[in-house]
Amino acid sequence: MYYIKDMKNVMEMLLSDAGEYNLILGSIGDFVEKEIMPSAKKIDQEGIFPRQNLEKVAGQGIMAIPFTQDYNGLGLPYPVYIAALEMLAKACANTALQVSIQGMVCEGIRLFGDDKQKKEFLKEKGLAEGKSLAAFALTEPCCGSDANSIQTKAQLSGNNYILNGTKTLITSPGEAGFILLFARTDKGVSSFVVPRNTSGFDVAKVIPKLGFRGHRLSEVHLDNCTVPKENLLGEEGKGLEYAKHILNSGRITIAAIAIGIAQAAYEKAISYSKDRSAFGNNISEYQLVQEKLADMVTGINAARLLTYYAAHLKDKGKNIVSEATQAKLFSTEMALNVCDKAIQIHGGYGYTDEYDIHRHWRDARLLTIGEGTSDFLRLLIAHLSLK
């Protein structure tokens, strides 16, 4: 069962009319277990972009959950979306990561795009539903967390912006139809929606990496990349402000992915500990194993409460900067710890490919870095607390 009791209890705590949503989430849980989970190991081992999974996910309306019907969305509460994303990550983290990125880009267009852009990209191009895929390009070789130092230039020339520069560590830009990209204009950092097939947009190389092997971490070269003036998102010079708002939503979805990964590793550890015998007993009967399992499930449930609470506040239109940041920090570090314990419980088998347990640790390792490192997030939380 993917829609577990602990998730259901939190939803009933947050939503007064949770009955209908429980039925929806139960159906999504059955779907991801049957249709998405079976391919997860192969996607990781063979480095396959999960396009078929994403088509299935889009067909089920999962990407459309948080967006209004104006954009062919479903208009359901944000915690429902987060619960669906957690289950998706438990089934296949590679698939869930693209859904998270998709949601971030769509949220940016929803918040800061004009009516024409919202209609064109969210509805007509199908970004809100997942019919077209999206990527997010902020990081450059010179800077990650220090986004104000980006060097990619965007020069206005007539009715177009001419972009020149390099983006790096970008997740699957070659698979996306549209890239939300940040570049520096005369007024400061600005944001643009760039179609992948734009002349001068080149995915120059793929960077080998530890986890999330279903995605190609890429370097993008922009060589006189010509983007129509109307593809400027919002106002010139406000790109960093927009990025901060976009990342707040992204941090909640990354937290949900971390919880899903941890839940998968925990359940494998539970099952293995009941089956594995040592010194005449199942290892689940030994107190040191029980200690690990207790810490694992406690961490998962604590992270879930933090994350769904942040999702609930977002749904109510509250300021979520601190809560989203706390959820991302706690959940991602929890997932790394849970996955490490799961490997330890599996012993030598945990280090092998056969038992498919180290995949979860490798995927979790990214989450403490991407969309705000744990170090940076601690500084941000402290800064907000001291204001």
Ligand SMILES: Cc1cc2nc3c(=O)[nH]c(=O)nc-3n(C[C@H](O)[C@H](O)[C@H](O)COP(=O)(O)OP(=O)(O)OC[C@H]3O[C@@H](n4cnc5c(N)ncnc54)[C@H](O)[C@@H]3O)c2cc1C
The other form holds:
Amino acid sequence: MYYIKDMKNVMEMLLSDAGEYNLILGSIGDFVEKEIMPSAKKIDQEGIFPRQNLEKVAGQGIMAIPFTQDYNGLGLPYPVYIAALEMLAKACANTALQVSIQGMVCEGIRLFGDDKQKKEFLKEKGLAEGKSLAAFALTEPCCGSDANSIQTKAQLSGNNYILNGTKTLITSPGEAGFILLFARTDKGVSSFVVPRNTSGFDVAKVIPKLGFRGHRLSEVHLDNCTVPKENLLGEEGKGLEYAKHILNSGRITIAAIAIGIAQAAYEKAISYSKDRSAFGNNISEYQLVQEKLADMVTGINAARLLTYYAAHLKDKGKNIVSEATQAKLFSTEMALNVCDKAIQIHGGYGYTDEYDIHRHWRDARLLTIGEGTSDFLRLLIAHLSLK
Ligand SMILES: Cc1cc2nc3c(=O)[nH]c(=O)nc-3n(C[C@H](O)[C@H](O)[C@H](O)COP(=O)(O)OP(=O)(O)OC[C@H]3O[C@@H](n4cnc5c(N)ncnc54)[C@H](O)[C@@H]3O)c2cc1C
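Got the form predicted alone; any chance of the form predicted in complex with the ligand too?
Below is the entire complex, every chain and molecule, led by the chain shown above.
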């Protein structure tokens, strides 16, 4: 059962017509449990990019949930998308991460692209539906949090921009059809949609890492990479402003992934605690184990409330900078904590590959770093509170 009552209750609190969405989410839950979850362990252990899962997810219309029919989207409320993403992350975080990145890139094109770009990339190239995949390339060797200092250059030459520089720590750019990439023009940081097969775009190095092993974390070299000037998104010099908007939505989706990962670890811990016996009793009967379980589910539900609330505000067109940031900060730290407790409840077996518990912790570990470190998010929340 993936669409659990705790999720349903929150949806009913937020959406007046939740009945219809409950049916949709119930069937998405059944789909991810049956079609996506079974391959999650293998994807992690063998480092397989989850392309097959993503094709199935696209086939179900999950990536298209928040986009309007103009882009072959389903036009459903944002909390429905967030709930679907949570269930997807519970089933397979590697698959969910790509859906999150895809959503972020599409949101950028939707918000800042012109009509031609929206039609071309979101609809005709199928980004909104997930028929082609997207990557997001902001980070460079010099700078991640300090994105204003990026050094990749974009020089206008006739009808083209010529891009030169290095991007690093980029999630699966080699698997994407299109990359939303940030580079500096004379007017400042600007954003471009770069087709992956552009000459001079080179996925140079795959960087081994702790979790999300279905993804290839890569360095990208741009060596006179030439894109038509029509691929500039919005205006020159506004790239950083756009990135902040895009990351706001992205942070809600990362929070949803954190909740899904935590829910998976929690359910495994509940089940193990009922099976494992020590000193003549199931360990679930020991109050120190119960304390952990109680803290885990309380954290998950608190994160869910914060995250779905931010999603609801986004739907209403409100300013969500602080709420989205709080949701990401709280949910990702909660997920790490819950996954750690789940390993503890599994004892020594939690440390082994066989029980597939440390996968959740390894995946969760990224989430307090990517798309804004917890430190950076705290600074931002405090800054907004003190304004
Ligand atoms: C698995 C993975 C996938 C990723 N995928 C992508 C991707 O697809 N696209 C992309 O563009 N990037 C991606 N990243 C990069 C990620 O977004 C950056 O790692 C992150 O933004 C942090 O930047 P940094 O690593 O340069 O750390 P830094 O910015 O150098 O920070 C290092 C430490 O210093 C702290 N710090 C920095 N400034 C301050 C300050 N002012 N006050 C207090 N503390 C501070 C940070 O919180 C952090 O703890 C990915 C990273 C990983 C690990």
